[in-house]
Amino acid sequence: MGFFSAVKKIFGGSRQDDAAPLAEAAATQEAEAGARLAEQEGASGSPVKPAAEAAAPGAASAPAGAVVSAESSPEDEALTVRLREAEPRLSVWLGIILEGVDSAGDLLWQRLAFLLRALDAPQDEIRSFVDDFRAWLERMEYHHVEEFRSELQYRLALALDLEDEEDERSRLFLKISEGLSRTREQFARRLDTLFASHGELDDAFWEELEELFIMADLGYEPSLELVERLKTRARREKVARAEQARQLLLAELEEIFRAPRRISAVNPPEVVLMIGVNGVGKTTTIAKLAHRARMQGKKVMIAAADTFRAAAIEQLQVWAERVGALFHARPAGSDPASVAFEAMDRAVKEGVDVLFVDTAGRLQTKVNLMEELSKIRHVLGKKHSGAPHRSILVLDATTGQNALSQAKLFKEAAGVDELILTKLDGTAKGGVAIAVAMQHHLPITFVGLGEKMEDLRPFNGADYARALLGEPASGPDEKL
């Protein structure tokens, strides 16, 4: 959905100026949409096929007239006025659009299409978005707005390139805070007690802080390192009182989580190698990443190179169908590298934007692990220069110190570019994120905060640190 990224300008400046595109678009889009559609049909000699039908064969289309209607009505005019006068936030606009809509049906499709037309969306992309969402609701058997409102806002945020908009960042911070509640109950409470029971930053204070870090699943060596870093920062900033140590810790955690800049440009298709042991949530993480890419308008393929378990192949195929991604696999027991090679060949020929390659999650000896993953990396690079562009290690946050040992093993055996931490919601071991980022110097790019598609979110170190310590969210300008 290339046009959607341009809509960010609506959120960037003053309320009156930035809301103006809504009024202008609503006044002209009805006629333009019809003209574009007629022009496309005239050029091809037949009606234009919605993009969603091509991406997800068999998906049901929106009700006739629900998306392409160009009739203006008093209700449309009233909605235009309200949207124009409203604060330019996605959640506010969506609230207006959904007023009086209780369940999925014609009214929902009409309202959703109206909002996208008001944002000057091309008609075929409106169809694609609405068709895709409608088909997803049918697959999930969701009917009432409260069941799918959050997912709808998430999809719009991705499609409109507004994930860093204030409302979305606030939703993410709330989710992180909720997910870290069990960790915070132990970690932050003990910190408060420690800070309150000491006056000076003396040896006794540092020893107790080190013990607290170890109990919070940071591990022995990372705990020692973090205390030394805090001592150095305290001396540099001339901090001597225990009550000031919280801000020292917050600043140090933000520094630890600050990811280095990297070149994101790739020669398409982008190839993402997914690695991690069984049980960490790798399959659902692949599905969530594929879902994000699909909502950003990309053509996605998932390759099942974990050929040792037939159930793994079947599960990945189900997820691929749910998110509207292409799928490539061979029978269980096939050579994983051959699957990767064939998928790469197919992805190039079919114009895929992103290829996710799943790999086996068996705990093996380091030699076997290295050989298998090295072979997959070799055949991917042989077929497509530069592939794989990213190797993502998925770790289960609930395993604490086991996550640290897994990161060490895979980093040495296969090479890792970034980490995804799953199952942060409900774990008391959320402190492992500090240890893994500090010890292995790898960026955490996403965190899993639940089972829904929207529950895989970009990792923001500043917000994570604040949520862990019970501090309010950082402002938009502080985003790392």
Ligand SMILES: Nc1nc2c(ncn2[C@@H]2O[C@H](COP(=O)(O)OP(=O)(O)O)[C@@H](O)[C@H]2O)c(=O)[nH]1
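Numbering follows the first chain given and starts at 1. In this text, rigid core is short for the largest set of C-alphas that superpose within 1.5 Å between two forms. Just so you know, these numbers come straight off a predicted model, no measurement behind them. Compared with the form predicted in complex with this ligand:
With the core held fixed between these two forms, residue 87 has its Cα displaced by at least 2 Å. In the core-superposed comparison between these two forms, the C-alpha atom of residue 109 has shifted by at least 2 angstroms. Comparing the forms between these two forms on their rigid core, the Cα displacement of residue 128 reaches 2 Å or more.
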Given for the second form:
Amino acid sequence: MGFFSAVKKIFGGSRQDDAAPLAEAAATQEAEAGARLAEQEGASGSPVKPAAEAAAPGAASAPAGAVVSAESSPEDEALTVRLREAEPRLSVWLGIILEGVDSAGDLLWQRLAFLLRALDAPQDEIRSFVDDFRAWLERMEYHHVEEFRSELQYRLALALDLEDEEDERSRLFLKISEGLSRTREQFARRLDTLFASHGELDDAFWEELEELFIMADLGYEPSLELVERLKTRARREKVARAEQARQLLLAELEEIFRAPRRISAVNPPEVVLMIGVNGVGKTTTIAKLAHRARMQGKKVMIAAADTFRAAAIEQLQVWAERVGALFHARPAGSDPASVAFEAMDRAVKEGVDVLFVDTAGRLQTKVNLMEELSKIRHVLGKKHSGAPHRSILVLDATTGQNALSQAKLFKEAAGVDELILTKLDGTAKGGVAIAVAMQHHLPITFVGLGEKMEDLRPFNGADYARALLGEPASGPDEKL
Ligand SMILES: Nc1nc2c(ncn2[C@@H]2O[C@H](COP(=O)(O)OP(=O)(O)O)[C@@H](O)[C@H]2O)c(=O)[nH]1
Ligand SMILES: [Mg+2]
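Can you return the structure of this protein in the form predicted in complex with this ligand rather than the form predicted on its own?
Expanding to the full complex; the earlier chain stays at the top.
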């Protein structure tokens, strides 16, 4: 808690006015540094102190670790100037401090510490940020900047509470657009042609639109339903021309994706049950969610209630170690509900904030599935009232119509509170997200856009709809 509170203040305080927060902060610090300079005779003698020095008043008394040393150099000063003059965005700043840095090492730690000092972060928090990141790189065996650059930006954004800022949003939008590029080519281009070639919103128009939806893998019934919804909206809004249909569609999609934010006022541990068929990405997604929770300073435990194969348990254990989560497992073949029960007990006793329970997805029949999942739910709830607080169904976006039938099956067999759609990076079938959200009335909370830790992104329906239609991202003010 309170991580980088000083920095949050800088960012949060001056968001509406477009004054560059870094420049402001640097200016104040420079003034302070100037004052200090006047006192300290015979310091470096440089007229321009890097913002860094003044920003870390504790530095002098703190043990001088090489990594966070606040020594100034002509290079630091040049960097300070460049940061001040740059556009005040995290990605831009990161680009500047990573110049000339190819891989993990002293230069990277120094530059990172430098940036954080320039952003007024307290010395001890800088140290722990750098140490954490360094340890994580070692565990992940990442060396080169390309391997960890986006993770670094992601961590900075989380630590600085910048995730909702424009910078992060446009990054997410680009990622989604990239992931959807194949869908977009087919779908957006054909939409354009359709909207341009029809004058009136007549039957021929609606029929062609329906075909387009089916081709985008919405499925037959959802396609009919979406066309009906659009007709209703067109009547209500007195829209009669095809070129206005794009706006209709955008508005309808935004509504389909709009899900009420749930208030999660649970007494910890919050228990998250991951369900879904084999291979959709449950285990990987648990690792990603656990990583996010760890980055937000939470104590996390992962339980291996998928006891089917020893290799699956080992895979989960490796992830738990990498992200720094506690781990609870039993040998392969053990009763999944017993594993869940023991983990729940441990999580309560050890003061865990979030417990993730991984489950197997290879149950042959719906009856089996229902029995096993309800047993797990029952033992969790017995130990900790309200648990599981969130049952997340993981769906693989590349499976198209299968994802729809899986959603139906799991909704009938077990409780489902939210959906996570994985592998959107590898699909030409972005339409399945629309179908699932429309037919099952469940919020999509995250989407998987790749195999890396930071490739799990919060889902924003408005951005997704725009990406699908090939529109530019909405500004932060238009956010729903
Ligand atoms: N490209 C891509 N691959 C993913 C994504 N999520 C998971 N995977 C991969 O999908 C495979 C199966 O994942 P796993 O978590 O073991 O699935 P589980 O059987 O449901 O636990 C693994 O190779 C993952 O790396 C994603 O968002 N994008
Ligand atoms: Mg698994």
